[in-house]
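One chain is shown next in structure tokens, namely the form predicted alone.
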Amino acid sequence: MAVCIAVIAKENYPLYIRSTPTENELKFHYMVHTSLDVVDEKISAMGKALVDQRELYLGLLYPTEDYKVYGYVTNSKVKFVMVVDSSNTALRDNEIRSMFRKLHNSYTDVMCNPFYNPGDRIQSSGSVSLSRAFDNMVTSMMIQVC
């Protein structure tokens, strides 16, 4: 189960973030924003020759005591940041992955939607209804036990 997940933008700016439990948020921005560092050099240790083939999973970005922190990242540059307790065993590498392919799918269907402008925050309140399934989607995958 997943206790953060995160959309950051390519100029490193949160496009969405959402955790559970609230008291906890404020560790959680924290987690996120520190493993940024750690997707840059992911990336940048692929190399350009693996440019065209790159795989998107970038797996385990770091381990704490409590929490994992996994990443994604997109071929626009939009990366995905994934907190997930370190209590749950269950939870293997390729059902993470499938959870990340999940997200990306629906951030595509958000940034396909007609009314929404690249690079603002994608929020579930107002008129938007993409906007709401994504949050939707998110809420789905933060309360699903595996």
The other form holds:
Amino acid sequence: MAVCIAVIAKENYPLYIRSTPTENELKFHYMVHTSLDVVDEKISAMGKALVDQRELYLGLLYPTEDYKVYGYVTNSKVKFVMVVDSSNTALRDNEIRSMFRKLHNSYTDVMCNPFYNPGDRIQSSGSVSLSRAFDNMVTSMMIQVC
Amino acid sequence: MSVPDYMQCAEDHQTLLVVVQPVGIVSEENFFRIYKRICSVSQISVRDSQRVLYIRYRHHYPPENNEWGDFQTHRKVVGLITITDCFSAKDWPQTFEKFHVQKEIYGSTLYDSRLFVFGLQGEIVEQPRTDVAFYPNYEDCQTVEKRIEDFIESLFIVLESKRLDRATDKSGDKIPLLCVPFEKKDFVGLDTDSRHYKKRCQGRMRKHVGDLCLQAGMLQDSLVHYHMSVELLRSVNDFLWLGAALEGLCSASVIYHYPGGTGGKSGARRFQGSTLPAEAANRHRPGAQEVLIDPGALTTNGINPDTSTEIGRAKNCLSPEDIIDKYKEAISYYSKYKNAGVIELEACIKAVRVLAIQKRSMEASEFLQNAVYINLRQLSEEEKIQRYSVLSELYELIGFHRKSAFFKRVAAMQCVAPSIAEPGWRACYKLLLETLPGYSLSLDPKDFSRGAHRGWAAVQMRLLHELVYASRRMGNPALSVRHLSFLLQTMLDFLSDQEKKDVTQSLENYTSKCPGTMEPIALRDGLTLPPVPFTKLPIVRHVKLLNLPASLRPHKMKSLLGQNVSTKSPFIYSPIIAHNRGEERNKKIDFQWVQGDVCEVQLMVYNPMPFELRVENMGLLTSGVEFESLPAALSLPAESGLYPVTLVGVPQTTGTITVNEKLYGDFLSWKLEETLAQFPLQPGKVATFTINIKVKLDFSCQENLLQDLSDDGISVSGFPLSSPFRQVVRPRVEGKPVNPPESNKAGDYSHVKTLEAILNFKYSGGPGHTEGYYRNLSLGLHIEVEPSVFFTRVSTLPATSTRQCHLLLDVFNSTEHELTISTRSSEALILHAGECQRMAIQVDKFNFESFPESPGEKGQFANPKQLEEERREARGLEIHSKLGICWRIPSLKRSGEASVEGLLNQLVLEHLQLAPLQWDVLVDGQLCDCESAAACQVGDPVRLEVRLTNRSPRSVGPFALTVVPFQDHQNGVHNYDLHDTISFVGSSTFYLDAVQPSGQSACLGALLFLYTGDFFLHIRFHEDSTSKELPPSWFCLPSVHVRALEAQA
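Switch from the form predicted alone, shown above, to the form predicted together with the partner chain and output its structure.
And the full complex, kicking off with our chain again.
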């Protein structure tokens, strides 16, 4: 399943990032960070399209030797980036899409929490219980075997 | 071919490659001086044609790359220029030999070569040679450029001949097969007569001719040749060369579409003539038209059904979109051959440059992504650095700053890879600095001070760590301290406890060798590292700007309503403006600090770090005002709780001061004018303001008759609170705690009074005055009043005159000094400390009824008690002013009035009061009320008249009076038996009728003195009911003293 899931704020700093503990975390930081170039490019290309017709799913941002990086951007320019193992051929576009949608819904729940300040990091250790729910959802996405 | 040229771009396909090399020992400086001049001749307009030749100079070119010259002619070294030093004719043959050896290296491909000899003079120089140019030295060589131009023209002649040779050689019979180095063995034993082989030969040759045309400045021709070549090669599946033909097509099209070039390094490469439409060139080459091929037919899908898009543009030229498609195709063919990795890589780079110009970043990134994965042979470390740097540059070019930064950082790391013998820390550091923008990291801590951290902390932190490490290894500890401080300051929230410990530990280590400064550090490439104040450590929980002490607080002068407002609004009062003001106040602190005064800020700090924090230079950072901060130092234990710190600072400047307010007071009095005359007060000067204190006090003694008076009856009370500046005037009787053993002590009268007053000074001056601020200085005045004398007892004795009486006062000196007490009429009485004496004062009786009604009587508001109170007070004042009792302590030079008004009770007052019935006794028509005796003669009847004036509000009387004469023997014996010495003429009893108010009545009688002597007449009232209603003091008649003298003869 996903090896890294990141939520990135409108201002391009990470709100949440989690990767498989077995791998070097920094590597994914770099991977997600550089993928923002592509996200920016795709968003600016999309800018002309009407808002309601806009596709939130950005598709494959770029492939690396071992991973594929997918992107998704909300209307408020919050980005979701998911890194999956490229050997995992079971994951097709549709699965990735639905995973992003789930992520988006969960993120919306976090935003609805009156104790969450938009722009703050979503911390699993925090006292905000909804962020725990978000964390659990991410965990399920990372463990779930397709 | 193994060495990629990362700088290559599409327009390089039209250049001729010339290698410039030194032979023998030539100093680098001299070589590059000449090399630079040679390079300036990069384009030549060929004589008699509109064609332009472009030259690419290289001072280093691997010969194995040259072997690919047939594949792409711009890779072929066609010219060689060697530069050499030769100082004697003796060395000349050897030098010339070296030149030949050098020529051999590229011999197979060279069209022509030149040798530039510097320093040689003599007969050899005289022989004119085309391939050798002699110059006496490196300064005196003006003809270098001319020589190069000639050289290029000679190259052009060879190029042109080759082109024509190949282009016209169309028979196809003897076309040689051009091949790349690794193909040679593949074609051994192939059937050279097969149609397939011939087509292959044709196709490759076409491609080659296309290259030559492009180099010779015939763009349209080259396009045509490329198209034909593509056609031919596609049919025989000669993929590598097909790729090359396609790339040639792309290159020619790029040159056509983007005359400015794609490399960015030589924007002014072409002169104007070259941008002429392709048609112009075609006119000179009519033969080119016959081989026009629709490029639409060249797509892999066969014939393009829609040719309409081709109308209106140069037919053979690819559209910008097609260029990319063709590049893609070419690259896909190249990728089939492992040995063509460099070609593929370079093609990718060229395509990226084109896409960058077309602003198609996404596609460019795909090309780059592909380039990243092209596996060349084992690269040297240097080549790796170059490769990553170029990738970084290309990503930058297409606007992928993060990716660019990523590769730059990889390049930086490569500079110091463990496999490198001499790690280039300096280069590493420089490259790392260049990555800063890509990670949105500025090294100015101010950019982080506002709001929350906005950035990718994990990668930023990593970069900062690397900067710290690189700068340390570079041998610049000041830089690493700066970076480390920056890391700690800006990334504090993201550091784990362990990391915090590590960072601070290493910071401590570094600073022990190189202390941190507050000066900006300037780097060589113009970057400045601003100082990093640790504003986050310790964490400040609570900041409170302490207001100035009340006396130093500035106040806004009250102006007329709307004076400020009216400038902004047409309304006298507008709630909106008031509201705005309130908001402003919320943003700012609602009090002011004043220039030149010490200001205080209280901070609650705590140390979140898992170690002790020593704060050595803690100060206030201010903006907007010149502010002298007085730094503080403290030490916070690890993970301390809240810890209050007060920081102080002084805003700068001074001014003159003027007082502009007045005050009023009661027991305090002053002359403000005298003080005001000293203003405005210059800095450093002192103005004196004298205040006189005068306090009223009760001089009665505690155990005296005054005990029945309540405290608020004490005359001190009742200060009118009319003065607006008097805030607190609070008299109170301070009951001193009386300790039982001391209670007998003389000074223990609990009549110490405490008075408090507040003097409000409002003053202003200097800049504050012009801005309408003043200061309010409140001086508290605390006065303890102790009576110096007590009147322990008071009583009256009737005086001889009914109009007077004696007031007896027991005066007690409660001070520890000798005290004199004096009255208006009597001598000064000296009282020793603690002494009590009686003093008698003869006073005229007071006619209180004659006082005008008290001004305090305010009609219906005054109740009888108050009236009575006021009346008494008025009486007290009257008595006091009459008596004028003053005390003086000569040793202390203090003096004051001692008032008795408080201790005169009703009884005493009645004695001091003139009775409302005024009795006058007249002897012989003379009023006798005094001590002096009335004189009369023995034998003569003396007229005695008693006159009553009624001043009381009611009628009195009638009265019966009896005159009783007596003699005072001055020994206490009164002799009343005087029947034989005095005889009454008429009755001794007088009758007075009732007297109406303010009426008068009199009765007459006469006395006859028979003997001489002093006689007294006592006039007595008959005791009857009428007189009993009236107080006895009203019937106080003067005693009459008559002296009977011997009748004169």
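As the structure is a computational prediction, the values presented were derived from the model and not from experiment. Rigid core here is just the name for the largest C-alpha set that superposes within 1.5 Å across the two forms. Residue numbers count along the first chain shown, from 1.
With the core held fixed, residue 11 shows a CA shift below 2 Å between the two forms.
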